Structures are given as C-alpha cells and as structure tokens.
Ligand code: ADP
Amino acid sequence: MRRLAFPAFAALMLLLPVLPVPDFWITQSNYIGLYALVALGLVVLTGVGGLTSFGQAAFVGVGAYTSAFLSTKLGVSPWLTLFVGIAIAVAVAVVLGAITLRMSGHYLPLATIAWGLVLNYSMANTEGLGKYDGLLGIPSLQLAGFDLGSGRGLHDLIWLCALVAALAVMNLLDSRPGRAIRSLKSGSTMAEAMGISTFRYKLVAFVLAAVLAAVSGWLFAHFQRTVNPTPFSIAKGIEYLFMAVLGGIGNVWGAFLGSAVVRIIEDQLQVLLPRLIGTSGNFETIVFGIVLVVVLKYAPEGLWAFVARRFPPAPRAPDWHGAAALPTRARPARGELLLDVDRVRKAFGGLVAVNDVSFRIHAGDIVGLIGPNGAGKSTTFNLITGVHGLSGGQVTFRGEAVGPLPSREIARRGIGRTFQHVKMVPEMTVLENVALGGYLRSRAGTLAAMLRLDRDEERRLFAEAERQLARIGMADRMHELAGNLPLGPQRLMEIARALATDPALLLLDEPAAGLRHKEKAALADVLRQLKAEGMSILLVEHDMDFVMGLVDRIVVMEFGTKLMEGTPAEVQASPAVRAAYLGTEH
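Would you be able to provide this chain's structure on its own in the form predicted together with adenosine-5'-diphosphate?
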C-alpha cells in the first residue's frame, strides 16, 4: 500500500491534463507544483537542516529572470536557459552561503531577509530587466513539436520536475549526506566529532534549495510568459516558508500538502475577502499570518503529521546482511606512543579549567581519568578532540600536532569519542545514529545519493552499524528512534557510534553514568573485549569499582590540575587522592 502511494500519486498528477477537468483546476495544479518545488527546498534547508530562509522567492526570481532575459533579449533556447539559471542560482547561493551560513541563531534568518531584499530590488531596478514592469513576451517551451504554452501543455513538465525533485530529496534524506544534513539541527559538536563538516552540509542544503527554487522560477517564467519583481519579493518568500511549515516542514509530502492548501486558500480568499470586507487588498497576508500562528500552536509538525500518524513509517528492512566490511585503518603497533598531552591549558575567561596537564597514552593502554566534578576532565577531552581550542600546550597524536586542527580532522586521524551529555540526532533511528560514525569510512556524495547510486555503500554502513550495536548488546533496539531510548541505552549507542568510526583511540566520557547494573556489567565486558583486541582507551568514570578492574593507569585531576598518575593500586593508596577525590565520595 505504502509502496504504491507514490506511483499512484505521480500517475494521477501526470494524467490530470488528459482527464476532463476544468482548465481552472489545471492552473491551480500548476501553481501547486511550482510552489511545491520551492517548499521542497525549504523542507531540506529549514525543516531538516534547521536553517530558516525567508529569501527563497529571490532564487525563484533568479531562475525566472535568467530565462526571461536570455530568451527574450538574446533569443537563447528556453531549454538552455534552465541550465544557465541553475548555474547562476548555484553561484549566488555559494557566495551568499559562504557569507551567511556561519552565522548562528537569529542572524541567519535576518541575513536571508537582507539578501532576499537585495536580490529583489536588483530585479526591480535593473534597466535591462524592465525594472518594475519586468519582461514581457517570454516564449513558450516547445518539446518535440508540442507547444507547452498552455496551462495544460506545461502541467506535466511542472509535475515531472516536482515529482522527480521529491524522489531525489527522499533519496537524499535516506543516505550518508542526508544523515549529515539531518544532524545539523542537533548542533555541530557531535557531527564534527564524527568527521562531518557541518558547514559543508549547510551549504549543500542551501544550494539544493536554491536550485529547486530556480527550477520553479524557470517553469514559472514560461508558464506566465511574463515576469515582474512582485512574485519574488520577501512577502512571497515568507509565503513559501508558510507553505512548508503548514504542510509539515520536516516532510517531503508536507511541501506538497502545504502548497496545495495555501494555493487553495489564497484563491478562495481573493474571492471571499473583498465580499466580506468590501475592499480588495492584500488582506490574505493577514489571514495567512493568523493561520500560521494557529498551526504553530496546535499542529507544530504541520498538517502532514495527521496523515503520517495513520501510516507510521515501516522499519527499514535489513537488506545489508552479508555486505562487505567498511575499510579499516592501520592499527597502531602495541606500545607505540599514541597520544601525548603536553601541558595543555584551557582558560574560560578568568577560570582555568585545565591547568598545564600532561599525560601520555601508548597503544593498548586503558587509562582512567578521574577527579571530582568540575576538575576539568571533560574539558581535557574537548581539548584533545579539538572541540575547544588550546589556551596553551600541545596535543600530539601519532606523531602529529593536532592542537590546531578542527574536531573533524582529529576524528579523521583516529580519535573516536562519546560525550558526557549524550549528543545524538533524536529523530533518527539508533541504527542511523550509529551509521553516522561510519561517515569517514564512506564517501557517497549528494548527487550519488539523490540518484540512488549509493546503495552498496549504504548496506556496508548499516552492516557496520548493526555489528557495533550487537557488540554493545543493542541490536534489538536498532530501529527505535534514538530520542525515545532511556539514558543508559543512549550512552551505549554513543559508544557503538564511536566504535563505528574505527578509532585508534577511544575517549569515553562517563560511559557508565546512568546505566543499570546489568548494562554496566555488559559495558565492562565490552571494554574488556576491546582491551583484549588492543584498543586504546581514555576513560572518565566516577564508579571506582568499574574503573579499578579495567584500567592500566589512572590520571587524577583536581581543580584543573593533575594531582597524580599511577596504577589503580597506587592511586587508591594515595592520601592526597583520598582527600581530594575519594573523600568527596564517602
């Protein structure tokens, strides 16, 4: 039933022009398809990626004006102008994205308003583009002797574009780059620690949204046969965002539903409002504003959520059994100096959280890092993994100074980690979260993913993810949403994800915290097994019994400084440690 839903919908839409439906319906359907293309871009950019853009209408304008100008003034074939329009949209998006996508919080949406206005005013004030009057007499599209000039003629091209785009976006979201985009909303720290350049995927989402908008603009220009600046204004940009939010901004079909609802309301209001209030004006904007507030309050996941609730997604059928293993890195030789932490220092303003701490880890070592709360253990982890920049000192990993490197580059060199406060993508399944760990061991790009050329590698990624989950005793929960798990299993999931990076050194920040007794015992088993395999581990843990049986050496921190280093027995015997650490426990 679900598998037939898409083909059935596609067939219905593509057959619409030959069915005995009134021209008015065809026109509406054309607009819905055109809007849905833009809204689809916003699903990826805003709904999935968490980057709000009010400026998408400007990209529609880029596609429309490019084709209008080239086909009317220079006589270029409209089929060619599509590609020129896309190229210009990509170029503009890359430049704007490079400038604005590093902004955080509310600055990005504000920036999209700014460049949306700038692009729109440029269209309205350029002599060659006809200023506010725009360009008239745009030729219709011709295909194999058919004139696609009428609404009916163009309908299937519009819908073919929209349906192909929907398929491509669905493929993308279920792929390596798609999971990277889906991780953007959960903050950059975890994704970067898995080797993902979050900026790169923000740019990918931004460019993709711009391209979809430009295609919509191209179709729009040859549908209307005239362009002027009004449909590409910020007001329209807000309306596109409204469609995506109304439909359900995280979902591909929400884009279609939102576009349809907005188009129909818009049309009805243009008839109704003048009758009700006696004047014509842009009062529908006010109604949209009210509807938006109501939707955000009562259906924040949009209208599609009501449909989706009745058809919950089926868990992905495991088709990856027997897939080849992902590439692995060369193991360091036992005893090789792996990590050299040399007088590292971190000051947060006046607070010195880590004060000239030094220790070393050799391949095969399991080292415990202990100390009272606030001693600087997690900060030390963040210094080693590049989450924080060093205020002083040096970190050398396998002979290379990694201090200046960004987190993802350190991950690439073989340091895998977990976080004291679990970091995950709650709306992804456990399996998908763990597959994020395999990011650097795989390579499928955005285009390959949209074209479904990545299936072989996807199977390998999921096979690896399942293998790591099985190791940690969680294979039976792989299809659950990560956000629905209790804290203990979430922590274990993080360990599986870190293992999926094929680390040479594993950093675990309080892995046993919040675990039940049985889970703790299972974790200890896994750590012992890793130790037997020669894995090197740096471990922060408060449970002394847990640490004592496992680690070769312990580094004790207090108030940011290293208090002592020694074997578990030496540490337990130390009066200073007793006073500083054990003393606070008992």
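In place of the form predicted together with adenosine-5'-diphosphate, output the structure of the form predicted alone.
Nothing else is written out below except the one chain.
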C-alpha cells in the first residue's frame, strides 16, 4: 500500500487542473506546492541535519528577484533565469555556509536570522530591484507556444517540481550521503570517526535547502507576476520553519502536510477571525503561535507522525545477496608494528590529563589499557583517534605520524573505534547504522544518490553491514531501530559498525561498561572470535575480570601516567597495581 501512495498522490495532484474543481482550489494548491518546496529543504537541513535556519525565505527571494530582474530588465528567457537563480543561490549559500555553519548551539539560528535580514534589506533598498515597490510585469512562462498563465496552466509545473524534489530527497536520505547527513544530529564525534566530513555535509544540506527555496522563488515570481520584499522577510522564514515543524520536520511528507495545513487554515482564519472579533488584523499569527506551542508539547514529531504510526514502513527488502564485496585494505603481517604511542601528553588548561604515556601494539595483539576512574584511559584513547589534539609526544600508525590528523583522516588510514558512551543514530535501523561504517569504502555522491544511480554500491554496503552483524551474532536484529535496542546489543552494533570500516586496528572504549554478566560473556566471546581471526585490538576497560582472559598485554595508567606494562599475570601480581585500585599495598 505504501508503495502505491506516492504514485497515487502524484497522479491526483497532476490531474487536479483537469478536474471540475473551483479555481480557488487550484490557487490554494499552487501555494501549497510552492511552500512545500521550501519546507522540503528545511526537512533536510533542520529535521534531518539538525541545523536550524530562519532565513530560507531570503533564498526564495534570491530565486524570485533573479528571474524578475533578468526577464523584465534584460529580456532573458524565464527558463534560463531558473538556472541563473539556482547558481546565485548556490554561490550565496556556499559563502554564508562557510561562515555560519561552523557555529553551534544558539549561535547558528541567530546567524541565520542575521543574514536573512541582510538579504531582505538588500532587496528592499536596491534601486534596480524597485526597492519596496519591487518589480512588476514579470512575464508568464511559455511552453511549446502555450502560455502557462498563473492558474491551472502553471499548477502542474509547480507540482511536478515539488514531487520531483520530494522523490530526490527521499532517494538522498536512503543513501550513503543521506546517512552521513542523518548522522549530523548525533554530533560530529561519531561521524568524523567513520571518516565523514561533518562540515562538508552541513554545507551540502544548506546548499540543497537554498536550491529548493530558489526554485520555489522562481515559480513564485511567474505565478504572482510581481515581486516585492515582503514575502521574503524574516517573518516568512519563521513561517516556513513553522510549516515544517507542524507537519513533521523529520519526514518528507511532513513538508507537504504542514504546508497544506498552514495555507488552508491561514486563509480560513483571515475570514473567520474578523467576524468573531469584530475587527480586522493579523490575528491568525496569534492562533498559529498557540498551535505551535500545543504541537511542540503534545506532538513534537509533527502531525505526520500520526500517519506514520498507523502505516509503519515495511522492513527493507534484502536485495543485496550476491552483491560484490567492498574494497578491502592490505592486512598487516603478523607481528608488524601497528601503533607506536610515544610520550603523548594532553593538558586542558592547567590540568594535565595524560603525561608522557608510551606503549606499542603489534599486529595480532590485543592490548588492554586499564586503570582506576580518572586515570586518563579515554583521553589517551581520544588522542590516538584524533578526537583531542596532542599537547606533546607523537602517535605513529603503520609508520606514519597521525597525531596532527583529524579523526576522519585517522579512520581513513585504518583505525576503527567504538565509544565509551554509545554513539549512534537512533532513528536509523541497526543495518543502516552499521552501513555508516562503510562510508570510506564507498564513493557515491549527493547527485548520484538523488538520481538513484548508486544502487549497486548501496547493495554492496548493506551486504557488508549484514556480514559484520552476522559476525557478531546480530543479523536477526538488523531491521530494528537502533534506539530501541538495550545497551548490550547497542555496544555490539558499535563493534559491527567499526568492523565495517575494515580496520587494521580496532579500538574499543569500555565496551563492557553497564553490561550485565551474560552480556559481558557474549561480548567476550565476540572479542575472542575477532582475536582468532587476527584482528588487532586496543581495549580500554576498567573491569579487570573482563580484561584478564582476553588480552596479551596490559598497560596500566594512574593519574594520567603509565604505571606499568606487562602480561595479565604480571599485572595481577603487581603491588603497585593493587595499590592503585585499592589504595593500599596490603
């Protein structure tokens, strides 16, 4: 049924102009399609990527004013102005994105308000754009000698653009770059550790949202046949965000639902409220404010969530069986020096968290890094993987100094990792989370994904993800949402995701933390299996019983320094280690 929903909806909207419906319905439908294009961009940017923007109306203005100016002042064909408008929107988005997308927290939405105001003010005060009066006499669109006009003739073009955009966004979100964008909401640490440039994908989402807004602006200019700065103000930018949130900002169809609800209710309120109140004014803004508060309180996922719960998606059809394997890296020879940690040091202001710690890992070894709470284990781990920059010392991996590199470049060289506190994308399935680990082993870009040209590579990615899940005994849970898993399976899923990176060295940060006895036993079995397969592992752990039966050597830390290094038997017999854990040598 879900597979027929999109074709049925598309057919209805494209046939609407030939049905015996009032012209008013057609006008309303035109506005809904125009709004949905902008809201679709916000679904990608805000709902999926987690980047709040109040300035999308300004990009609508870029598309509208570009077409209006070129077609009225210079006589350029309106069809050519579409591509010019998109090019200008991309250029503006790249410049603004390069400046603002490095911000986080409340600074980013404040920055979008600032540049939204700047762009709108520029439109309203430029002589060539007609200042506040705008531009009049914009020509209608002509197609094969037929005048599309501003009603039924233009309806199908508006909705064709909206439906194609929706299909392209759905394709994007179900792809390698789409999973990278979906990982942004979970923070940059995990995504960068998978080799993903988080800034790059923030910029991709930002530019895509700007392009969709510019297309909407181009259509708006030839629909209205006039433009002025008012529809592109910061207030309209807030309204677009309201549409996306109301409909369901994390879902493509929420953009359409929110746009329809806002347009229809806004129009009705403009008629009903003056009758009820007895005076005219923009009282619908008050109603929408109340509605937004209620929705955020009782339906934070938007109105589309009620539809999604009634018609849940079917599990992904396993079409990847028999797919070719992803490329693999050359395996290190047994005994080869993999990792050389040489007198690494990390200071946070006046606090020295790690002080001159050194150890080595050879291919085929499992090395344990243990110590009491606060000993500096996880900080050392993060120095090796590039999460923290070195204050001193050097980290060398397979003969290359990797200390100055960012974590995504270290991942590219063959170091896979898990996290002390599980990091994942809870809204994605287990299979999709593990497929995220294959990012560096695949190449498909954003445009190929939107055009569905990446299907062969996607099958290879999912085949690899299923293989790694089977390797750790979780293939039967691959279609579950990752956020619904208990802690133990979540940690196993993280290991499978790290294995999907095809690491030469696997780093596990307290994988047994918070697990019950049976879960620890299952995890120990998985690690023994990996050891038997020749995997090299650095295991950061504070559970001595868990570590002793697994590792070849142990490095013990205390107060940020290396206390000792030796075999499990030597560590167990050490009075210094007992003193570190128990506070006494007796």
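Source: prediction; values computed, not measured. Rigid core: the largest C-alpha set superposing within 1.5 Å between the two forms. Numbering follows the first chain given and starts at 1.
Relative to the superposed core, Phe546 undergoes a C-alpha shift of no less than 2 Å between the two forms. Val526 shows a C-alpha shift of 2 Å or greater between the two forms [criterion: core-superposed Cα displacement of 2 Å].
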